[in-house]
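Okay, so here's just one chain, in structure tokens, the form predicted on its own.
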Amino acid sequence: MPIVDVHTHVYPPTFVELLRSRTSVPYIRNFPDAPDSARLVILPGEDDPSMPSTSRGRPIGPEYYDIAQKIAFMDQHRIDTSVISLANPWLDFLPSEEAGEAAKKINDDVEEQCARYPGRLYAFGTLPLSAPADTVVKEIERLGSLNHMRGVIMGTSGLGNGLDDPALDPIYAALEKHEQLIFLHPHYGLPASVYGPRASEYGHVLPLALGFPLETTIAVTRMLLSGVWDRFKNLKVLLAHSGGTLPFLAGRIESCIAHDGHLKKHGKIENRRDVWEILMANIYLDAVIYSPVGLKAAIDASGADRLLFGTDHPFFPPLEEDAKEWHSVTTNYGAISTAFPGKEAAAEDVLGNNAVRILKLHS
């Protein structure tokens, strides 16, 4: 049985550099009060100096750009390959005129990075949102040519307007046409005032443990009302975090768009494919949630042929010193063991078996 991480990030050396570059976020810096430690300051907000310094951004260490590193995390926890990715914010603060160059050297970074360690990486390509479609659609048709790229990663706001914007359709048609699965990653999360005005003393935990899941799970229902599943009928879309909340909240979903009289004045509730029929057939679900409640409510909502092992790497490292193992990827590991109690072979395909079928993966 093969062990595969689809929730991996790297930050490869041509984008490290980009953001060392940078003197607004995102970029990578060292604050006066913690000189000897680089942070990566990636969220809105993160670089306020009122804040702690261990709430601005996050410390960044090798683990984040060396792909050595990434093969030895995998070795320490008994994952066989991995399917890495660009973390947030990928390439949405480019200049239009910058973003498709940058797209490719990064994407032609990341193919060389898999390449070095053959049958154990793969990869979700990143994409020049931020410039023009054609752009766009040249990269993925692009992106179809390299070995080890299995899909994309996107993170909500899509060319600026969110995954509803019908500016998007030829994106997600060049996509489709290309069997080409969609990765789709928070980033924003939510405007820091809902949090309240004592947030900065709780860390990372209210934007990331809140603000992602609810960031994701707006997205795909603005994706649901704005048709997008309706045109794109074979569009597949894998959700980070088992989807945010949408497995809990599918059922409000239904139950609010039925009752909504401005749809249903304009059309818009009948003839229409629901939530439920597009867990199962257009989504995939992480499994990086860290509870079997969380897990069995993305299995009934979604499917366990569905759902696929994840880590989150290199996020969310153990602060003891002396740690060997990662309690946030052992933690995924006990989950996915107590979702299916006397089940082996169904935790054995969401560890590794779904992942090598839907991506393609070597057997």
Contents of the next structure:
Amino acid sequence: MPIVDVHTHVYPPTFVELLRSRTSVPYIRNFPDAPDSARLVILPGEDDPSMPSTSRGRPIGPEYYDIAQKIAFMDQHRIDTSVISLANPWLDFLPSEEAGEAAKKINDDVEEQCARYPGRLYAFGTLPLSAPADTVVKEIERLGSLNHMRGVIMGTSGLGNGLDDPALDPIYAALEKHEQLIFLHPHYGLPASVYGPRASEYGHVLPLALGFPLETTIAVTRMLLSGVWDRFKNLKVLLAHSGGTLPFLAGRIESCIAHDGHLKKHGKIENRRDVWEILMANIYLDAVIYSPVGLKAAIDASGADRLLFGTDHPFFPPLEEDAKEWHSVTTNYGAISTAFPGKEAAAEDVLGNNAVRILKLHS
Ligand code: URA
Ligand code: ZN
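Return the form predicted together with uracil of this protein as a structure block, the form predicted on its own having already been given.
In what comes next, the whole complex appears, and the chain from above leads the way.
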């Protein structure tokens, strides 16, 4: 039985160089008060100059860019195959004229990393989303010629106006035509004001545990409301973190639609594919939710045959320096076995068979 990790990130060396050359978020820097440890500062709000540098962002070591360390992590955690993706914020921040070439370079680097470990690595490509739509479409077409690419990773900002932006239609059309799945992943969270004036006392908990999943949920709901899946019936999207909160809130989303006078007046309630249909036909969910409770909601909403194991490596390392096994990984393994009591075949599908089938791995 193969174990496949579909949610696992890398920053290829070219991207690390780019981050090292920058002084505003996102960047990598060795601060003067701790010159021997580099920090990766990527999230909005992580760059608060009133905080000591050791609290800004996270330490970054070779686990973020050395592909041999990815393989060692996979071996340590019994993972046969990983579908690697560039970590946030991807190329969202690049000037338009630089994005196309940067995406090519990164995708070629990642393809080459995959080729070095036959059968063990595949990837989701990166799109130059700050470039004009036709540059993005060309990269989608080029990705089809790279043997290890199995879709694209994307954040929620799209071309700058979110995923309900009609300007994305040519991109959705190209992804649908070339049967490339979108791995949709959060980065921006919610406005800092919702975390309150004491937020800096609470570390990364509010933005990562709540901001990330709500960002994903809002992005997908905007896609639904704007009719993306009515126009692109075969567009497939893998949602990070078991869909944010989408499985739990799907009923409320549909109820709010059914009770909205504005939508009714504009004829937007009838003749639409509802969220339940999209969850069962267009959406896949990863199993990165750390609890059987969330996992059961994901299974109820999308089906156990659409759920895929992931780790989010190299984020969430154990805080104990000598730990070999990562709690973040063993918690997800534990949640999967608890969610399927006595149903080993279903658990094995989530751990690997679903990914092999859906992403056409080993073919
Ligand atoms: N934090 C991030 O910025 N990205 C992830 O993928 C996980 C945690
Ligand atoms: Zn992630």
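Fair warning: this is a prediction, and the values are worked out from it, not measured in the lab. Positions refer to the first chain, counted from 1. Rigid core (definition): largest C-alpha set, two forms, superposition within 1.5 Å.
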Core-aligned C-alpha movement of Glu320 between the two forms reaching 2 Å:
no
With both forms fit on the core, is the shift of the CA atom of Pro62 between the two forms 2 Å or larger?
no
